[in-house]
Each structure stands twice: as C-alpha cells, then as structure tokens.
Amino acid sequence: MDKQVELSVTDMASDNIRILSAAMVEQAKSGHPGGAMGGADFVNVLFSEFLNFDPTDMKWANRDRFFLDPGHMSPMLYSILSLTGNYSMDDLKNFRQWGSVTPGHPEVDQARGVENTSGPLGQGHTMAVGAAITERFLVARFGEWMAHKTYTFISDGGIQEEIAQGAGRIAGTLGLSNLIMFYDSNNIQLSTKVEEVTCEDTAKKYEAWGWHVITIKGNDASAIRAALKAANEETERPTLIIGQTLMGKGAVDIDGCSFENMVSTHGQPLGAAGASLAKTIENLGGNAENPFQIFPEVEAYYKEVLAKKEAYAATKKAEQAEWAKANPELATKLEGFFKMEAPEIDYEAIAQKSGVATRVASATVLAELAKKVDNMIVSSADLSNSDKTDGFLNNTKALVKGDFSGAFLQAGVAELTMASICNGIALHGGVWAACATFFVFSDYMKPAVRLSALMQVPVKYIWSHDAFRVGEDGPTHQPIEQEAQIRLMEQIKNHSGEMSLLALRPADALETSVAWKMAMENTKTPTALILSRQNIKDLPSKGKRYEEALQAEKGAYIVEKPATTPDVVLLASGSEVSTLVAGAELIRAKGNLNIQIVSVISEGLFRQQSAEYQAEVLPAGIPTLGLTAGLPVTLQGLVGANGKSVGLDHFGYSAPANVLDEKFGFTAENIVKEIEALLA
C-alpha cells in the first residue's frame, strides 16, 4: 500500500470511529459523542501504528497498555476496539444497555483491550503512571527485553482534577520515559468552555514537572504520527502530547453546516444537541440507514495491522523463550510474579514484641515481606516513619529516576494519587501494591478505594493512627466516622458477587500478623488494615496466642469463653478489645458473672461464616455490649436491637490519649458501668 493510499485509509478509519461513536450514543439516547469524535484520529493512529499487542493473546504480559482517563469517551474506545475485532457491531448497538459488554463508562476487561475502569476524571491517567512504574520495576529485575510502553488519554477535565498534580509530579520526578500521554485539548467541557474556568499554561506546568511536551493539531494524522515517534524516542522524560482537537469533528446540522466545536455535543446525542446524525454520517462517508458497519477498506487495513501485531508479538515471545532458556531461574521467578498467588510466608515465625502498637507489629511483618516477597511495591504519603511502612523501606530502597531496583515509592503528600497509582500497579500485573497513611486521611483516598473494589484489584491499604488516641494532634487527625465508612464497603458486593473490600482492625500484635496473612492471601479484592498508634496490651491466651489469633480468619472469634452460658457478650475490634478484657476482670472481681469476649476483626467476613459458628460466637438472646472508638453504628449490626454499642457521637479533642480515654469513657471502670446498666 503506497503512502497516499495509507493516509487515505487512516483518515477513513478515523471517520469510521466517529460514525460508530455518534451512532452508539444516538441509539442509546444518552452518552458523550463530541469528545469521542474529536479523539478518533489519535486512537486510530495509536492503535494501528504504535500500540503493540497480540490480537490472539490480549493479556500478553509484555503488551503496551492504553489507559483511558475520560470514561465518558467510551464510544471512542469501543469503536477502535471494534476495528481490532474485540467488539462486534451488536456490542456497539447495545451501548449502555442492561447486560451489555459496552457500559456507559468502561469497566476493566483486559481480554477485550480495556485496561482500566474509568469515569472519575483524573484516575485513569494516574493508574497509567502506576503501570509505567511497574514496567520499570520489572525491567530492572529481568531486563530491557520485556520493555513496553504505557499510553494514556486525558481530557480537559482530567487535567483540571487535583489528582493530576500528583500524577504529573511523580511521573516527572521518576523520569518515566515509558509513559506517553495524549491530552485531548478541545477547549470544551460539559457546561462551559475551558477558558471560562482556567487560564493556566498546561505545557509549562508539565515542563516544570520534568515532562517532554509536544503541541500539535490533534486531528492531523501526520502530526500525531510524528509526535508519537518523538515520544517513543524519548529516554529521560514522560511525554505529554497536547493535541488541539475539535469537539464533535465532522458533525453538521440538518442544512449540512458545520456543528463542530459546540459545548452541546459534549454530553448528549447529536440530535438532541442540535446537529443531524444522518447528515453527519453522510458527511463522514457513511450510510445513515446503516451506520453500524466497518468500511471494507478499513476492515482490510486493520486485517493487515493485526497481522503485523501478531507477528511482532510472536517475535517478542520467541525472544523471551530464548531468554528463559538462558536464564531458567529468573524465568521461573517471572512466571511466579504474574501468577499473583499468595506468597508463602511463615507468619507464625515472625517474632512480635509484646504489648506494642499494631502499626509497630505491622512494621515487623512488612520487614519480612520486604525480604521474602520480591514483587511488592509499598508506598507512603510522606509518613513512613509514622505509619511504620519504614519496616519495609529499611529492607529495600526507594524507587528513583534511573534506578528502579528498589521497591518503595515515596509518593509525597498525595494520598489519592498514591492510591490510584497502586491501582495501576495492580492492573498491570506481576506486582503487589500497598500504600499507607493515617486513617483520617483515608478520606482523601475513597474515590480510588472505591475503584479498587469495583475493579477487584488486591491493593493493600495500610491506615495507622486509627482512633481518637492520636491525642494531642486534635480532632482534625482523630478518625471517628472513618471506620463506619470503610466497613460499608464490606456490605457492597462486587460484580463477581463477592464482598468488595476486606476491612481488618487487629486487636494486638499477633492478630496483626494474622491480619497481614489474611491481606496477602486475599488476591481478589482490596484489603484495609486499620492500625493503632498507641501500644496495646496483648490479649489473654490459654496456649499459643498466634494459633488463637488465627481464628480471626473467620472475621470474629471468642477471646474469652465462660464455662457455661454467658450472661453477657462483649465485642469490639482493635484496641477496644483489651479495654473490654480489663473491664471484665474488674466485674468478675465483684461477682460471679459469665462473660464472653469477642474480637471482631471483620464483620463482613464474620457474616460469611456458617449460622452455627455465628451463633456460637454471638449466642442469640444474650445481652451484648459493643465498644468502638468510632461511631456506635459501626457495631450496631453485631450487638442487635437489644444490645448496646458504646462509641462516640462527636468529634475528638486535643489532649493526651490517656486523658481522652478517661473523658470519653474508654476505661475498664466505665465498661463495668456499661455492663451493669445493660444487664439492669
């Protein structure tokens, strides 16, 4: 095919994407056609000429990745993936319908070429940063033969989201030259033009972060091609291609007049926006009576494209086979990385000190993970010496530009960015991801945690300083409502019908070892580890405390069991369990009361156990008292209608932790009063 014909087919394919995108939205009677039509040229050139993947093996580990940030531009993604054979015309016709594989915003489906769930603006390209970090991490361990690119597509809204600052800063600081981002700069937002909300110079902003910036006409295939070539040749910096595109490119009204660059085409079908779908399709060379088709010339062109990609992948796989033959031990390790099976760790053998804070116990486990789990990246939002992820850091080193042999990501003060990057690490595959900060700052991270749950990626969230006992730092740093919020995620099922997130708040050091065991063995969903700042007295034991703590794997277990039917059941999670133990000791000294004490590390997991086990732990008809450093509602479902959940219904105050315990009633003496009042 000569160059002139090739360029003609390229333009034809872009117009084909525009037609399919507009038709999908019109048929669904909802969606966002304008941006998809404007971005068609870039994705067409990228997928046909630059993006390396295996059409016969879409999950090939060394494929290039494409992360979409503006999920509302899903028609563009589904359309280009229909040209590559991943979606049928019927799939496109069922856009946004019940049971369809083409939801309104893309949901991760790597077998079809959808690398990430997108929708909340800013998170998609930040996940791409995580994937790019993972690629460098793996290359540092196995060699440049497995190098691949991470491409991402961002819109005006994504650029404006606060998370973009963290993503841009971290990618630039790390010199992620394997990351290439296209900015679809069409100057149109959902309800305004961009100049009405910002006057920033985006190019200078990214240059200040250390990016290579190229500005082009974003609907010019030749300019796109040249920019992508330059980006692929860059070896020191991530690249931002600012493509000045036209919203609704090719759209016309009923009279055939241009309807491009209109705000109205951003978030509604062309017909509702004031354009004519039929005239637009005709203008783009399609059949208005049957818009859901791939032009014969485009189909033939993409057949050639896919054959080339399959041949490229075969060559790369042959290279890998030769490498594996020469490096059998490394090859076995690499294969193990991508299996993402729970690492074999003897958690019982991890020596824990007595009476320490659970964040300190977590650090002890993290030190072991750093030594034993070669494919794990841990990150902290500038708090490693407080959230105690320094237990991991002290046994490795930080990732830095030009050296990804370490395994710790210094994210800086950017909790949401850090969490989203960890989602990208998990999506890439081959590497475990964990990130940490104070529990109160989990509020910054909730959008990314929610996507972790929705995408079913096993990110580990480490949240220390779990209660008002943060003390002198005051109410801004004292979590109250946070545990109730995160435990709501245990009540939401993901699309596989499983509990969407596992939330663990261990009660002492050895229960923390068990919590980490549970977290690392949870390979299907995210896990939250909620850890204390202050020291906690070890729970009583009649034998081996670790073996007893292993019962936490059922979500809740009996710490102290009376010889006969209990008169009262006391339950809590975290440090409050030891407070209940102390209160029980006092009340037993006053009289012959049968008390059952229960540690509930995860209510969601406990509710998955057999009815018999639940009845053994929480016998029906027995008065039950719960103690939580958070909102009383946190334990309300466990204590039942006739029980009582003692907690806080107010924000904290600045004072030493022991003073707050006294003022708020978190003492053994007050537990006695609460038990007596409940039984009365």
Given for the second form:
Protein chains: 2
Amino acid sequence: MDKQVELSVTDMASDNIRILSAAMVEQAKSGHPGGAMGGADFVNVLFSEFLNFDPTDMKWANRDRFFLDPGHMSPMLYSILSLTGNYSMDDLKNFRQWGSVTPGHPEVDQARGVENTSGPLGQGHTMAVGAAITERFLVARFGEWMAHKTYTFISDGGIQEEIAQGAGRIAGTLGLSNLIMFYDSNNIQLSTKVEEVTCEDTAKKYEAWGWHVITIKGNDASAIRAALKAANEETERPTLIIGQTLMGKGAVDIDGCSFENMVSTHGQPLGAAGASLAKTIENLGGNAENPFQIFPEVEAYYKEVLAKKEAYAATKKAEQAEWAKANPELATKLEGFFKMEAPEIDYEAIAQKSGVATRVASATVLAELAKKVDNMIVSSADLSNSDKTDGFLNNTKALVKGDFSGAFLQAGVAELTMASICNGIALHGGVWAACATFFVFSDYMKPAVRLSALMQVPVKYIWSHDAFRVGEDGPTHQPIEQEAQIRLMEQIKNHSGEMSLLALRPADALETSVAWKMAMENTKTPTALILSRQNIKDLPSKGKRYEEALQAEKGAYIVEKPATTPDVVLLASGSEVSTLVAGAELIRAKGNLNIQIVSVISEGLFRQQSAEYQAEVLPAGIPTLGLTAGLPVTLQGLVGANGKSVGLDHFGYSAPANVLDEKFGFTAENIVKEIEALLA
Amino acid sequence: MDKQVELSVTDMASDNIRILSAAMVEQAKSGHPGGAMGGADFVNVLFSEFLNFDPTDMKWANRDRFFLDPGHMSPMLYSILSLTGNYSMDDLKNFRQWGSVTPGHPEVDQARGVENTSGPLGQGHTMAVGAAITERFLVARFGEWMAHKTYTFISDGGIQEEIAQGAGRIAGTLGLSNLIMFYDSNNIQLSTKVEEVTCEDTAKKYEAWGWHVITIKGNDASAIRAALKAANEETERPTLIIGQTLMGKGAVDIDGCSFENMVSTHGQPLGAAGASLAKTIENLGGNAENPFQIFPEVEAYYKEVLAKKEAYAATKKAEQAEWAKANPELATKLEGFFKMEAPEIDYEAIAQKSGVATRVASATVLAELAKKVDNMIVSSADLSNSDKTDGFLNNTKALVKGDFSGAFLQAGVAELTMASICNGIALHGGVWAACATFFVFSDYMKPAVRLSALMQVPVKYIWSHDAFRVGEDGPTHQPIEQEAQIRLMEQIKNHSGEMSLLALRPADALETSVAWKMAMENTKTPTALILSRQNIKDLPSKGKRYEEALQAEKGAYIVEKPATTPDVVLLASGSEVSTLVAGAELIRAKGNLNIQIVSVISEGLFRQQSAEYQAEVLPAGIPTLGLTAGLPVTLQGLVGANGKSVGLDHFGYSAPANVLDEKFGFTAENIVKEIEALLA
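Alternative state: the form predicted together with another copy of the chain, after the form predicted alone:
Okay, now the whole complex, with that chain kicking things off.
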C-alpha cells in the first residue's frame, strides 16, 4: 500500500467514525455528535498507527492505555472500537439503551478497550496520570522491556475543570514522558464558545508545568502522525498535543451547506440541531440509508492494522518470556503483582502500642505494608506527617522525576487529583493505591470516590482527624456530616450488586489492624478508613484483644456482653466506643445494670450478616443508645425507632479537644445521664 | 516623620506581628507560626499604607476588602488587626480557646475586619474573585466613585489547590484589575518543601491566564510598597505579587542561631519545633517576659495610620453624599441593594405553563427575577441552556471584560470555583448570588456549600437533572445519594442555631414558583433548589394551585386529603409526588381507600413546624409510604419505623428515562403494588 493510498484510507476511516458517531446519536435521539466528529482523526491515527494492544487479548498487561476524559464523546470511542472489532454495528445501534454495552457515557470495560468510566470532566485524564505513574513504578522494578505509553484525550471542559491543575502539575513534576495527551480544542463547549469563558493560553499553562507542548491542526492526519511521533520520542516531559479541530467536522445542512463549528451540535443529534444527518453522511462518503457500516476499504485496512498489532504483541510477549526465563524470581513477583490478590500479612503480629490514636495505629500497619507489600503506592495531600501515612513513607521514599523506585506519592495540596490518580493506578493494574488527608477534606474527593465505587476499584481512602476532636483548628476542620455522607455509599449497590464502598471507623489500635486487614482483603470495592486524631484507650478484653477485634469483620460485634439479657445496648464506632465503656463503668458502679456494648465499624457490612447474628448483637426490644461524634442520623438506623442516637447537630468550635468533649457531652458522666434518661 | 524613621517603624511593626503570632501559637499550644511570621511584612505594609477602610465603621460598604486564603495563618491576621484596634491583647491570648473571638481558623467577622472564613485552602482567594466581580458589577451601575480594591493573600497550598485554576482563569478572563493577590511563596508546605511536589513556574501560569505578575522579595517593605503601587495602577489585569518570603522569619533557637526556613515551624509552636520563643522574641526586639504588647512606636504609628484612614473614608463618604444628592434615585437604589432584604416579587403573577419540568418552571421565575431584581448575579458552569438559567441570561447578558452591565457569569466548567465565587459575592454584599449545574455535580461543590452554610451566606444553589431520569447519560450523571447527602446540611445548625441550609425539591411548576419565593426570602442561609429534567404533571388542585403550593413554606403539606381518617399516607418530594398521585388514582379505581398525599419540599423546614401541624400532615399510626428517586434513607425519617420508603439502592443505568421508570418501579402500577403490600 503506497503512501497516497494509506493517507486516503486513513481519512476514509476518520470519516467512517464521523458517520457512525452522528448516526448513533441520531438513532438514540440523544448524545453528543459534534465533538466526536471533530476528534475522529486523532483517535483514528492513534489507534491505527500508534496504540499498541493485542486484539486477541485486550487485557494484556503491557498494552498502551487510552483514557478518554470527555465521556460525552463516547460515540467516537465506540466507533473507533468498532473498527478494531470490539463493538458490533448492533452495539452501536443500541447506543444509550437499556442493557446495551454502549451506555451514554463509557463505563470501564477493559475487555472491549474502554479503560475508564468517564463523564465527570477532568477525571479521565487524571486517571491517565495515575496509569502513567504505575507504568513507571513497574518499569523501575522490572525493566524498560515492559514500558508502554499512556494516551489520553481531553476536551475544552476537561482543560477547565479544576482538577486539570493537579493533573498537569503532578505529571510535569514527575516528568511523565510516557504520558501523551491530545487536547481536542474546538473552541466550543456546551453552552458557549470557549473564548467566552476563558482567555487562557493553554500551551503556556502546560509549559509552566514542564510539559512539552505541540500545537497542530487536529483534523490533519499527517500533522497528528508527526505530533504523535515527536511525543513518542520525548524522554523528559509529558506531551500535550493541542489539536485545533472542527466541532461537527463534515456536518452539513439539508442544502449541503457547512454546519461545522456550531455550539448546537455539541449536545444533541445533528437533526435536532438543524443539520441534516442524511446529507452529512453523503458528504462523508457514506450511505444515508444504512449508515451503520464500515467501509470495505476501512475494514481491510483495519484488518491489516490489527494483524500488525497482534504480531507486535506476540513479539513483546516472546520478549517477556525470555526475560522471565532469565529472571524467574522477578517474573513470579510480576505475575503476583497483577493477580491483585490480597497480600498475605500477619496483621496479628503487628505490634500496636496501647492507647494510641487510630491514625497512629494505622501508621504502624502502614510501616508493615511498606515492608511486605512491594506493589503498593501510598499518597498524601501534603499531610503525611499528620494523617500518619509517614508510617509508610519512612519505610520507602517519594516518587520523583527519574526515580520511581520509591512508593510514596507526595501529591501536594490537591485532594481530588490525588484520589483520581489512585483510581488510575487501580485501573492500570498491578499496584494497590491508597491516599490520605483529613476526613473533612473528603468533601473535596467525593466525585472521585463516587467513580471508585462505580468502577469497582479497590482504592483505600485514609481519612484521619475524624471528628470535632480536631479541636483548636475549629469548624472548618471538624467533620460532622462526613461520616453520614460517606456511609451513603454503603447503601448503594454497584453494578455487580455489591455494596459500592466499605467504610470502616475502628475503635482502638487493634481494631485498626483489623480494619487494615479488611481494607487490604477487600479487593473488589473501595474502602474508607476513618481514623482518630486523639489517643483512644484500648477497649476492654477478656482474652486476646486482636482476636476479639477480628469480629469487626462482621461489621459490628459485642465488646462487652452481660451474663443475662441486657437492660440496655450501647453502640458506637471509633473513639466513641471507649467513651461508652467509660460511661458503662461509671453506671455499673452505681447499680446493677446489664449493659451490652457494641462496636460498629461498618453498618453496611453488619447488615449483610445473618438475621441471627444481627439479633444477637442488637437484640430486639432492648433500649439502645448510640453515640457518634457525627450527626445523630449516622447511627439512627442502628438504634432503631425506640433507641436514641446521641451526636452533634451543629458545626464545631475552635477549642482544645477535651474542652469540646465536655461542652458537647462526650464524657462518661454524660453517657450515664443519657442511659438513665433512656431507661427512665 | 522622615522616610528613614517611617521605614524603621514599618519594620518594627512587622516584627511586632511576628512576635504576637509566635506568642499566640505558643500560648495556645497549637497553630501555625512560621507562615504568619513570613507574611507579616506584606500585611503590615498593606494595612498601614494601602488598604482603605474606616476604623470607626468597619462594615463601610466601599471599603477595600482583604480575603485571607490560608486560614492557618490566622495569627498573622489577628495580629495585624490588633494593630488596627480590632483585637485586644486578651483576644490574642485566648487564641484557639472556647468562646474566644480568635478561633484557630478565622471565621467571618466583618465588624472586626475578618472578611471571610478560611481554612479549606484555595477558597479564600476564590471568594476574593467573587468580591472583585461584585465591585465591578456595582461600579457599572453607580459609577467609579465607589470603586475599591480587593486584596487577597494566598500561600503555596492555595496555589496548588485545584480551585486556583478556576479562580485564576476567571479573574484573568474578566480582566479584574481591581483584584490584587499576594502569593506568600516561602517554598515550605506542611509536610515537605514546595519543590518536592511541584516544578510549576507560577508566574508563567498566571501570565497564561492574563494576569500581571510581579516577583519581589516578600520580606522587603519597600519592594512590597512598590509592587502594591504598581498593582494599584494596573487597569487591565488582575495582579499577582509573588513575594519570596522566609518561613519563620526572625525565629532563632536557644543559641540564637537562625531557625528560619524550616518545615517544622509550619504547623506547631516554635518551642515544639525546636526553636526558642524567648530568644526569637528578643531577636525581634520584644520582651520575652511579656510578648503580648504593641511597641509604643508602632502604636503611635498605627494611631496616625488609622486617623488617615478615617479621614480618607470621611472624604469618600462626603463624596458619596454629594453623589446621592445629585442622583437621588440611584442613591435610593444603592441603599436598597445593601439592605439585602428579600426583593418584592409577585410570584403568584408569574405565569407558569402546565406540566413542565421544574427546571423550566425555574427558568420562568428566573426571567422575572432578571427583570425585577437589579442586584442579582446568576452563574452556570457551562450548562445554562440545560440547567435553564438561560431564563435569566436571556433577559440580561454575560459579564465580560470591560463590561459589567450584565448580570450573568459564564463560569465555564468549574463548579467548585463558581460556588466559591458566589460565596464571595455574598460576602461583599449588595448583590444576590445564584449558581447552577447538574445535581450530580453538587459533589464537586460540597466544600463551598459547607462554607456557605458555616458563614451563613444566602447563596442560591440551582441543581437541575435531579434524578435517574437524566436517562441516557447514565450513572455518572444520575444522582442517587445526592439528595440525602445535601439534606444532611439541614440537620446541622449553624453558629446562630439555625438550620445551616434549606434544601427545596419542588413537586410541580407552581411549587417551583413557591420554592423560588422561599429561596429569595431566605436571606440568612444558603438555599438549594433541586429541579427535574423531565416534565411533571401538575399536582391536582381544588382551587388555586399556587395558593395550595404556598403551603410548601411549611416544608410539607397535604396535596390530597381524604374526607375521613386516611388508611394510608403517601409522601414524596419533587416529581415523585405526581407519581404517587397517579398511583392513588389507580388504586381508588379499584376500591374505597382513603389516601392522604403529602408533598415534602424540605424535611428540615417541616420539622420546625408545630407538633400539631406535623401530626396533621403525617398522622401517627397510619401506614406511610414514601417514594424517592434517591436512596430510601432520604425519606426514612418521614415514613417512620412502620412505614416504608421506596427508593433506589443502586447506581443508575443508561437508558431513556421512561424505560428507567419502568425498570426501577417508578410507575403508578408499582405504587399500587407497594400500597397493597404495605396494607396487607
């Protein structure tokens, strides 16, 4: 095939993508055709000439990754993936329909080439940063033979999203030359032209972050090819290719006049926008009667393309086999990495000091994980010495440009970016991801936490400073509603029918060891660890406290059980359990009350236990008192209609933590009063 | 006073701030001394030589504003405000203590010169952008005579926060030359040196956003003075002054050796960090025995400063009086603006079409507000044609560089920035602020919503596309847990003891008019309006639907009341009320059931009503069925222990909305089944 023909079939393929994209949206009567038509040339050149993957083994670990940021451009993604054989024409016809594999916004489906769920702008390319970090992490341990690129595609909206600042800074600072981002710059966003909302010099901004920036005509295949070649040769910096594209490229109206560059084609079918689908299809060389076709020339071309990719992958796999033969131990290790099975750790053997804050107990476990789990990246948003992820950091080192032999990511003050990067690490595979900040700042991370839950990636969220006992820092730093908020995710089932997130608030040091065990063994969904700033007295134990704490694996368990039927059940999570224990001691000194004390590390998990177990822990008909440093509603479902949940129903105040305990009634004395009132 | 002496007293004052800051933190045994000591020179020069305010009237509408971004640098703010007479030495000694006026992070207290609550990094300077927009908005209507500057102070953390990208872009795009930001660049953040987490060329980044950037030695008073002068002369662009400062400037250890530029002085008392407070105080010319003193020379100097400011304010006020005499109508209008009383609107007279989506009904009200409320800015994050704030936009125009006669802010895709800007508009005063996006993206805005609630500013949040009926866009765009989440703020009391946020989800077009009435009349706290994407059948009415809908002002009301005691109560908010009505019609056709139907626009508001009213609406002991498109827990508190809340307990799916209604059971037929099951 000579150059002329090759160019020609390339442009035909791009037009084919445009036709399919426009037809899908028209058929679904909703969606976003304009952007997809403009971005077609880039994905076509990328997928046919650059992106390395194995068409027979889409989940090949060393494949190049492609992360889409603007999920509304899904027609473009499904169309290019139909050229590669991953979607059928029927799949495209069922775009946005119940039960189809082509939802309105792409949902992660690696077997079909969809690397990430997208839709909430900005997160897609940030996940790509996470994947690129993971690749460097693995290469640092196993060698450049397994190197691959991570490509990402971003739109005007993603460039504007606040998170782009975190992604841009971190990628530049780490010198991620393996990351190549195409910016589909068409000067049109949903409700206006881009110039109406920004005067930004985007090239300059990314240069300020140390990126290599190339600006091209984004609908010109040869320019795209040249830019991708230059990007692939870059060794020091991530590359941004700014492609000036035409929204709705190829669209015409009923008279055949151009309907390109129109805001109206951003978010509705061409027909609804005033263009003509039939004329557009004809203009692009297709058959208006049956737009869902791959041109024979394009089909033949992509057949060749796929054969080449398969051959390339086979070569790489053979290379890996050679390497494995020469490096059997490393090979076993690498294989283990990608199994993503919970690491075998003897959590009981981790020595915890008595009476420490659960963030400190967490640091003790993290130190062990740093030593034993070679495929784990822990990150903190500039709080490692306070959220105590320094337990991990002190046993490794930070990832820095040119040296990815460490395992700690200093994310800077960018909580949402950090969380989204962790999603990207998890999606890449081979490496566990955990990230930390203060619990009140989980507010910033919610959009990424939701995507973790939706995508079912086992990111570990470490949130310390879990209550008003932050103390002097005051109400801006004191979580109140955050536990109730994050536990809402325990009430949502993911697409596999499982609880979408596991939220754990351990009650003392050894329960923190158990919480980490639960987190590491939860390989299917995200886990939140909610940890105290202040020291907590160990819960009472009749034997081995660790073994007793292991019952937390049932979500809730009895810490103190009376000999006979309890007169009252006291329940809490986190440090409030020890306050209940102290209150129970006081009231027992006054009289003969049978008190059952329950630690509820996760209500969602507890509700999955047998009815018998639930009834044993929370016997029906017994007055029940809950204590929470959060909103009363946090425990409302557990104390039941006849119980009482004591919590906070107001913002916090700046004062020493022990003063706040007194003022807010979190004392043994007040527990006595509450029990007496409940039983009165 | 000659130049030499003036410079000298300036530096003395800066040292005085350093001493006070360090002493406050040491006394409180917690806090952040290092940054405060480094930033002292800037705030000293700013407050003494540039910032226009009236010491006798701190809330003077035309004062310059000063927004602190890094709230942890509160010792610096309280110290400079003690030089201006707003805090006593006792206030400083009580830093971070219960009941003090000097909480750990500043909480808005305009009478004392604290313009904003700060702590969550990045939001402070973004609020400043909002204030600067407000000033231009007012000047465009009343004249340059009332122009003032907005200053803001940001640290390394704020510069890194994702939101800084939105603030930087919008300020540059709007050409806010009235905005002057000092970046306290000390190369130290909480857990590392700044260079460990970023290679950013910050000057270049802000230049990319069209800012005027000046880099200076940030502890040099004359350099600060020159930069502030240049910034004040700038007429086209916002100015960023990058001040290279020394963390812990003046700090020494017990041997008198420098303890400057240490990460350890960021977040703990100097003593705890290893420096010597006593030696540091001596080094700075103070008395270690009694650090809480203002030097006599500084006191005298600030006395002069304050006299000058008072005189300047008096001149400006006289100028305003002259203007008012010449422009009596405008003067009355301006006075009205700053009263911040709910505008008088005849909401009943706003003609609503029947059966429309509540977002469309909202647009109808917004059109009226655009015509009648001259001091309101509405914003959208690139969704005005979808969240239907275009109802407002179509009756005004967008704010653009050089022309602030419009009243619509096209925020671009930057939800958190938009919300924070609205907080800043509200804090400035004189103008109402509203902002809009899809409900699912309220996740991005949570940190700013929390600050709205904490600061008690009446920002209106408009969230459309309120349920899975977003349809084809799929789970990333379908809110499930968001209503339960945002209603948690209804359960938190603010520092005035009021519900911290009012969340309204109206059930039909006319209830939407009422919801807007409630929002506009709620001048004390933020309000959320949660609106449907899809059309909703009007609720049945026996007389005037508007008058019936007015009962929503009680949070919940009876839409259909049976003649006798109900057999069952059905309750919902939003579009689910009409589904209940349809279900009730079906079941009535089958037999003689007494059904009471309740619309609950806000549970929080309903719970404030008399026990009698609550019992009338939700009679005790009657089986109650709730229907919500959100999590069942959203209505759990209303249906009670013996009722049932039917909702969604899983993520949504991509399909047409009516298909999802069928699949998820949101049909009249399913309501019949649920009622029958409840009564069985």
